[in-house]
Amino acid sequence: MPNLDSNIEYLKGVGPQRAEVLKKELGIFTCRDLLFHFPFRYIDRTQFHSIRDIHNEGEQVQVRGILRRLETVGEGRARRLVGSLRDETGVMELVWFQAIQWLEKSLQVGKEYVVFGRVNEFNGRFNITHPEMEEAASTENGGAPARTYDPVYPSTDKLTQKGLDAKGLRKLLRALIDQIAPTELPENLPDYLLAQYKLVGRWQALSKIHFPENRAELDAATRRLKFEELFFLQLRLLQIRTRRKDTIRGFVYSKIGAYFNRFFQEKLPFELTGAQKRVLKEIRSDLASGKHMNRLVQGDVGSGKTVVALMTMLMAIDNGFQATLMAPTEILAQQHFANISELVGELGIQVGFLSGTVKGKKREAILAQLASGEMHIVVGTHALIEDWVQFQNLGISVIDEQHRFGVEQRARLWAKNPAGPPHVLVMTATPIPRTLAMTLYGDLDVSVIDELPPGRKPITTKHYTEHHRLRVQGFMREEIAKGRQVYVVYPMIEETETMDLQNLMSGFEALSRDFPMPEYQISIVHGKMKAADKDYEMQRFIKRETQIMVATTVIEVGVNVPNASVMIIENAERFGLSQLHQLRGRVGRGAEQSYCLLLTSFKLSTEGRERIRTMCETNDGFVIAEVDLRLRGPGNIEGTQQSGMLHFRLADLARDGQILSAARDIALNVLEKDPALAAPEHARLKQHLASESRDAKVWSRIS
């Protein structure tokens, strides 16, 4: 008898053939992986129509009744088994296009079925294509009860050939269950959580998940999983938190100094917000506490994240220490590197830009001044984890849109000081909602700029069809000629790129033919173009020599034209939430009143309906997230494809937010009163996350 540690090949019913399609199909090696291959839906056998009360196209129906007829029609490809069902208020056909022989076989007419499927309607009538058949299961005479849920689970057509549609699945895993012991399963949660939150056992959970007699069993069960997987991975994002806190020590800021003080009295351009003000007290506990300091600092567009990633670099600088920022283009690292020369300016700090194009005798005077700690900040790309930099006393490092730069990368940041790692300040202007965060960043502490600097007007966010763009472009003449610039955006994705750069170039000429030189004047941006010719496009632009710039998603980080008030997205349809609202966040940065008008085809999906009226609705970024999140799923949105913590087999974080924060709560409990969890009522979580971390993939990030 196997185990749940044995080759799926010997649990009966399986063998070197379906067991090899089972593991290319679904990763399903072992019979432990078949218990936790879960069903994705259930079909509740106690529910029954009539065939009479049958009016909706698409709906899953299932009827009981006796099959009176079954023959094969039509020849070759249009070859069909058509049977005919009749309960006692009508008459329903059934239709099969494969498999017809063996069901010819299988199927007898006059017997009773149960029948499961959805409705097709075809010629005025309803029908079943393909429907579920079994012999309707008589409770006389000894005969086996009717079941009530029946589960259904994700299979592919190479696992149907070989016997292995939901049905087959179902048999395997009623086999495993009836075999294994419950004993092989052993508790893995305190008796004293089980109670305190009703939770039912691990055994009756799984078992239960598969076979539910009613729906309060499968609610239980679910509700118990759910809660077990999004606990264990709380926990191992705190212990790591916990374990760098408590072993790895952080530089000591001791005092707020001049620079500081200066710049907040005399610089600063204006009144700090309430967040931003809560986020540096957040900050300058971190920096005076003696630990390592790695906070994640989320703030919409626009909401003011670079003030307070200076006002942290001046810290540094205050207490001896040199201070970094490093952005993932070229563009918004020489943004950063001109807005903080502008506002630390008259203040005597000396702030440098170091990139891979900077060569020669000017990169060896900022190597120069680095090194012997002349230069206070450094504001630049990935150039700046090379091993020729080398600080005399860094000590923060302020990485921008953090989900751009791996993991060794920031490790390397590390490696800059060889006194112990500097404190390390993450911003990303990619809202991420509050379940998401706690997920993917459950090891930082999380701070959140939630709140716009006073007198910035919300944009104004329409949506136009292809018809209507004679009126889009009268608008663009109007606020071109009111001194404002337009920004036009194409799609550009990797698997029609040639397409794409096709479509690119054609609205670039058609643009050029409605708004011809010398009256207007046009910027064309893409991935494709060299750096230089890039930055050339881009400067002019920014110089105002240009009123339009055509470009790609190569605009969605780094460009700050206050004077451009319109954003135009061509083919809105195509982008995702969370990318529409950081194209927007490019124009309202000036004191006018900005325009995002979405331009898409006249038919769209309902997904995408949905994210158009979403934008055309808020401007909240973390409202946008939350959207995002429900429609595309954790592992599609911006930056978290890295995160192997993301494949939940069970929880659902756009569904699931309670629960994970109930699971966070009682973690953070846990292990504030027992942090090596040698309690005895914790030897059960101690042991479960030890066999866990052979192979768990927690995306335990270095900074």
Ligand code: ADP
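Bear in mind the structure is a predicted one, so any value in this text is a computation, not a measurement. Positions refer to the first chain, counted from 1. In this text, the rigid core denotes the largest set of C-alpha atoms whose superposition between the two forms falls within 1.5 Å. What changes on going to the form predicted in complex with this ligand:
Superposition of the core reveals a Cα shift of 2 Å or more for G168 between the two forms. Relative to the superposed rigid core, the position of the CA of T183 differs between the two forms by 2 Å or more.
Put the two forms on the same core and the Cα of W96 is off by 2 Å or more between the two forms.
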Contents of the next structure:
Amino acid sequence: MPNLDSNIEYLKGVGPQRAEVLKKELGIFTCRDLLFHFPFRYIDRTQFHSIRDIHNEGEQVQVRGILRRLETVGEGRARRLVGSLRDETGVMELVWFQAIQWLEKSLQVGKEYVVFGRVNEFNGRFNITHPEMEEAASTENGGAPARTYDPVYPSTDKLTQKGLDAKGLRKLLRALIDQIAPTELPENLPDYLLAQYKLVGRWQALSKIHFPENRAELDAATRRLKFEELFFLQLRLLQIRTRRKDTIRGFVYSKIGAYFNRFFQEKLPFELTGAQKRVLKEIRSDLASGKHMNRLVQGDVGSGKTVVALMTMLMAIDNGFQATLMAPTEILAQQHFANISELVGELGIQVGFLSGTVKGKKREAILAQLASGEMHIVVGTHALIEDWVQFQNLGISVIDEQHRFGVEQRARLWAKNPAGPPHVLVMTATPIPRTLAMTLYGDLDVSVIDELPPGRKPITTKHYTEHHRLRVQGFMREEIAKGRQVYVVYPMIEETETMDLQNLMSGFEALSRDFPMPEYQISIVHGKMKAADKDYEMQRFIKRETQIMVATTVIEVGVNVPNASVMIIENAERFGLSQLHQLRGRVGRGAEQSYCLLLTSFKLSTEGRERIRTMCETNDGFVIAEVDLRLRGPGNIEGTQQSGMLHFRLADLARDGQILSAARDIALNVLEKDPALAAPEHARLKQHLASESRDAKVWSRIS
Ligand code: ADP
Ligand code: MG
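Form predicted on its own done; form predicted in complex with this ligand now:
Entire complex below, previous chain first.
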């Protein structure tokens, strides 16, 4: 008798040939692998549909009725066998194109059948094509509904050739489940959790996920297995976090000092929002704890992350440390530098700028000041982590726009202070849904700035099609006449780059005709330009020498031109939701009412339409991120592509937020009480984690 770890070959009904395809096609090597090959849907055999109620094309239905008529119609390829089935509520057609002769012989008009198949719509009427037919009297239950849901498994052509279609796999699983002793799959959750959260046992769940007898059993099994999947992931992530916190010491910032207080009292030009205050408190408590801070701050565009970053850096300076602020592009870094210099200049804080373009004497001077400790804050690009940048006592690094910095770069940062790793604060303006954050950044601490500063005018977003181009131009003229500036953005993706560039250039030329010099000046920025040219064009726009900026998504990140209040996005249907939202975030930064106009072709896909509608309906980045997750699935959300952590067997981050939240809370709770899982009631957890880590491919990719 095989056990769960036996080679799949030895399961009855498999053998060497089928084992080979199972391995190749589905990665099923052992009986255990097969047990975890879950159905992707079920056929409900527990009830009969009434013919009257059948009106969903594509639905699988089971009907019981009397065959009233059976005849061959049509010629050649249209030749088909047509039957009509009647139950108490109505009549429907059954159609076969194949095996006509055989069916004509075996089916009998006047008899009662259990009929099963997929609903088709033809000429406004519903039929079933190629239904499975079984004479009611000869079914297992004598025509009563069967007791089970039939599982349907993912299969492939090659498997089907070996007899392992959905039905064949069903047989194998039936055999496997009948043979395996339940003790082979020990419970891995503590009894108290099962009781508290009303979860069914592990064996029960695994057998019923394959062969549920009703909806309730299926739901209970699914819930339990999703919980298990998410819970152990959280347990592991939180263990990593706890271990890191316990083993890596962080510099202690014991006091809030004069720089911080003077900035707060004398310089801060506005009242902090509640969310900013809360996040600052969270950071403050990290920094005073003696543990190493690794915190992610999520905040929508315009939520005021910069001042949070700055005040965090002031905490470092008050405690005798230096601070860096790194941005992904030169332009952004320069903007931060200008902004921060202005905010803290008079406090006697030395702020420097460093990037690849700072050369010669200037660079030497800055490097010297950093090494001596004279310079308190340095703002810059990736250049800051180069080996030739040495600090006297670096205490914190703030990284703006997280997903462009890799793990390796973070590691180099850590080496910047021989006395210990500087604290790390990562700020991202790409809101991601909570469920994703808990998973992707589950080993980090996450703060959310979920409130915009008061008095912001929401950006008005409108959808226009090609036909409205003249109206859009008229609007541009009006806004420019009021002294505003306008972005016009074109899509640019690698696969269609040449065409996209042409599209952009012809758009630029058209605009140049419609908005002629000298009255109008137009900047253009795209990825194929030299960095210096891009910068020059950008600067012209920032200095208001040009009124229109034609660009690709290179302007997506962080750029701040408060006077630009109109964002026009061409071919908006080609952008993803989060990208549209990021682009829109470039406007709405000044006191003026801002606008975002989404231009699309007349015809849109359903999904495209939903993206555009969402943009027009809301300005809330978190809401948008949720819709994005629902539309595209977790694997396609920006910045998550390489993550192996989003592959779940059953859990779906777009839908299982509640289970995930519960799983995380429970995992937190368990680890708080028992960090080493040493208590007897946690022995199962410990054992399961140990057995899982044997194939820990996924885990090597995180932390
Ligand atoms: P982001 O989170 O996108 O980086 P910024 O830090 O650039 O946002 O802030 C956007 C604008 O809002 C800046 O002009 C900033 O001075 C302003 N701001 C930030 N916090 C507040 C606040 N609490 N009240 C009013 N304005 C604020
Ligand atoms: Mg910012």
